[in-house]
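One chain comes next, on its own, written as structure tokens: the form predicted alone.
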Amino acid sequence: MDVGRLRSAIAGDRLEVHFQPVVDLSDGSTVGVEALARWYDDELGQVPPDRFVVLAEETGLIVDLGRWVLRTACAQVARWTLGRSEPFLLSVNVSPVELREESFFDDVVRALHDTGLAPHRLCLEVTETAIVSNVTEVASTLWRLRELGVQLALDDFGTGHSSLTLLRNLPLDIVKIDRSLIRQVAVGAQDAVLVQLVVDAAHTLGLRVCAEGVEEETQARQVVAMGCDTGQGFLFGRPSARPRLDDSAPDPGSGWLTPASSGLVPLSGNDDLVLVADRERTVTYASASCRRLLGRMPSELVGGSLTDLLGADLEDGPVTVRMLHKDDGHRWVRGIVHPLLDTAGQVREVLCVLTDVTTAVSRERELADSEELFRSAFTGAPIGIALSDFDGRLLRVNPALAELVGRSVSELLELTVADITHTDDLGPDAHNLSEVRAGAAEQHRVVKRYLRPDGTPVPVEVHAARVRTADGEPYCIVAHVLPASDRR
């Protein structure tokens, strides 16, 4: 390939910048683009990037090429984002050669100033190779860029040394997992494990994670289940000079986008939400399960207040709290808040392990409401009501029945039905009870006599029926009691 033709193309502004969408994996919206250089030569035709970019790096033209891409992309995205308040990020690749140039920082400042692009909308992507070749000098440049407000991403993570030390010691905002790991993430356990390790490590350090090279819905489902924050690849949109930023994401009805979406390679059956906060209770880590539970990505929780998430009156130890879902609904969680102490006995971190108990709490509340309604109806009923077991022991009686037989409710609960029944009526009662116990009869209607404490008989009409549980199992006998003179 002719170096002169490439130099002439760069100098003559005869290349193009194409933009590939980056989508938020929580809702499928486009939250940024990556700028990619493209070259069409009248004689050579469409020249693949892996050919002309390599040539540019070998010949030093990469500095001029990078400077041109940065300025052109910044100008375009500045126009797209004019008057736009929501987050939108332009990502531009930076080669190791560019990073070693003394003028690189000034080039970035000049591009932002001349195009009007806000620094927080620019993300510079650097590779592990670019960093490890000269860690001290590169780190200094990256810190200066961070102070400027520019965001920084570690690109192609997983193809080189993949040192977690880089993630911890450099001023990074985003980790981009290389497409070589994403390719098999939905079918290969080893790749899935590696990707999950990267996601967890990045989130622990407060970094966002972008999955590169997502081409299939199964891959998208897998990285969503793992907690990746953003995705990039042909599934979401191919590089284009004029990307359709409003509709480049797939249909929100796509299977990978649903909150219940689960990975095809299950790495754990644990759905607990794990949160870690520092001593000021600022969240430093959130497990991937927060998307399923709260509809939020881990990066949306990291940096927030644990107190705001779980409640101002939160205490250490066992908790049951209500958390806000992204859909403005709520989810109940139950678990433990456990402070971790340092050697001096001071709180170093706070660990929370929480389980979704929304269904259980809803049922508990429904039962409590049902119990309250039952208690109100039972206690205030004008006729006598009693619950007894299949041996005749009184389990519950209402005031109307207590008044009818001249005893207190507490007295009756220490007796059996036989204890308050006239001796002449015990035989029929025993027979009826044995039929109900054996399942030969579901209910009885009898006229009998109860006894007051002084032995005075009280003629009554009793409607007794067997009560079953929701599973159809015999539970108790309920009796409605009327004075015999009140029969209708």
Ligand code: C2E
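Numbering follows the first chain given and starts at 1. Note that this is a predicted model, so its numbers are computed, not measured. What we label the rigid core is the largest C-alpha set whose atoms superpose within 1.5 Å from one form to the other. Compared with the form predicted together with the ligand:
- Once the rigid core is overlaid between the two forms, residue 12 does not reach a Cα shift of 2 Å, moving by less than that.
- Put the two forms on the same core and the Cα of residue 80 is off by less than 2 Å between the two forms.
- After superposition on the rigid core, displacement of the C-alpha of residue 335 between the two forms amounts to 2 Å or more.
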Second form
Amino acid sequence: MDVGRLRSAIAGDRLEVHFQPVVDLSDGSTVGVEALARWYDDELGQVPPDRFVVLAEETGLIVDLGRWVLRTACAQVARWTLGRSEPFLLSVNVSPVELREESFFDDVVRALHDTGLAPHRLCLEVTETAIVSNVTEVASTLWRLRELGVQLALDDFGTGHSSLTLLRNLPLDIVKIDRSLIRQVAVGAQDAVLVQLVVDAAHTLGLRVCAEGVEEETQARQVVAMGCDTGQGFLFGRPSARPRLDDSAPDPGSGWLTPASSGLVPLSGNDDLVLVADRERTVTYASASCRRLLGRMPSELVGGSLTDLLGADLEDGPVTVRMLHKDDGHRWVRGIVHPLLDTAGQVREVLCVLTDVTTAVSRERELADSEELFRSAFTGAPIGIALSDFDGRLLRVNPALAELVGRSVSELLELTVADITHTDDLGPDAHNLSEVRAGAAEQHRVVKRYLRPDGTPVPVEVHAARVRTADGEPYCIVAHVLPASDRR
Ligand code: C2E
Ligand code: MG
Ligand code: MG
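So that was the form predicted alone. Now I'd like the form predicted together with the ligand, please.
Now the full complex is given, and it begins with the chain already shown.
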């Protein structure tokens, strides 16, 4: 490529600025544009910025190029936003070389002044490399720009050092997550986890997050679910000299706007343990929460077997498993195992999101244990016990009662108390029952006779009482039955 041709293109105004829309992911409206330089050369044709920007940086031409792009873009956006009060942000890329240039700050001030664009409508995009290569010098320029009211974005996050510390110490407003990460976000658990971490960290630091290079609806849904604030990409609009900005209402076809519960890589709260494993079930990632949940460092889990860790080879879907805590017994975790498939339908990776449910499971187990205790006390009791409703229908009886009246438990459950009572005792029994039913008596104690199927009378002493539900409603009658002879 010829430096002379580029120089004369810049000098002769033969470059162009294209604008790519940036949309608000909460409603799909266009909230800004990114200015992207375009160079069409008669001989070379359309030269991609990746090539001519590098050449311009190497030759120092980038300073003139950047100044030209900044002024042209500011002038254009000042026209678009004239008389408008709604937020609209123009993003302009700044090369590390420009940022180091002493005149850079003054160039920005002049561009804003000459074009009439308000400083808060301008966002300068810088890359991590630009910052890292010369932190002290660059930081002071960034702080001065911030004081001016200009916003600052960290571009292509995820391609360089991806240092979150960097974000903390600089006056940044926006983090733009590089499209190489966004490309995989709906299908690759590792990338999804990484992006989620960046989003959470950026939000904690008070920054907005822009997802770059969103091309598909699934990616849009995923970045929406992860909490990204804005999005940019071919799905929302390609860079163009005259982007459509007036129709801020979302395209009716933007299905990504409606929250979807299925088809997403499921990631959730910070307390959850997120594990990613490869197709052989070898753990390739563990979130920091494993320190709290299992008393182990993420690096202790990576390289191990997911199957061993969970104590089972899990299928897709919700599961509850017991995991060992390094120095404190075990933890119950409930979670999902989500296989991520490649285009051929083969499992590529497995994502596992686990929530600590130890307290809930312990409580359930205690309840189950006490139910079990109650059941064995009921069935094993040496005296007869019967539960009946207020019409005398038998609801539950224990083996001791069945034996006493010479019938099986299941047989009794088809009968009423009257069916096993001696005919002479039916009258008084009915009277007692109606008293209990009416609430006139909570309990009664009688000596009566049951009748075995062969007609043998069985004298018994019955102690019956009302059973109430937890909220105090009469529920049934419990009767304790002893052979009357035992009492004498
Ligand atoms: P960038 O700042 O990250 O800009 C986004 C790039 O991603 C643009 O490429 C844009 O066309 C492309 N893009 C946006 N959405 C999608 C998508 O959905 N899919 C795909 N595959 N690509 C998408 P472009 O215009 O080729 O620019 C490449 C890079 O060149 C820019 O990356 C930026 O770093 C640099 N650049 C462009 N214009 C300027 C400029 O005026 N000054 C400086 N210093 N750098 C510039
Ligand atoms: Mg950019
Ligand atoms: Mg970028």
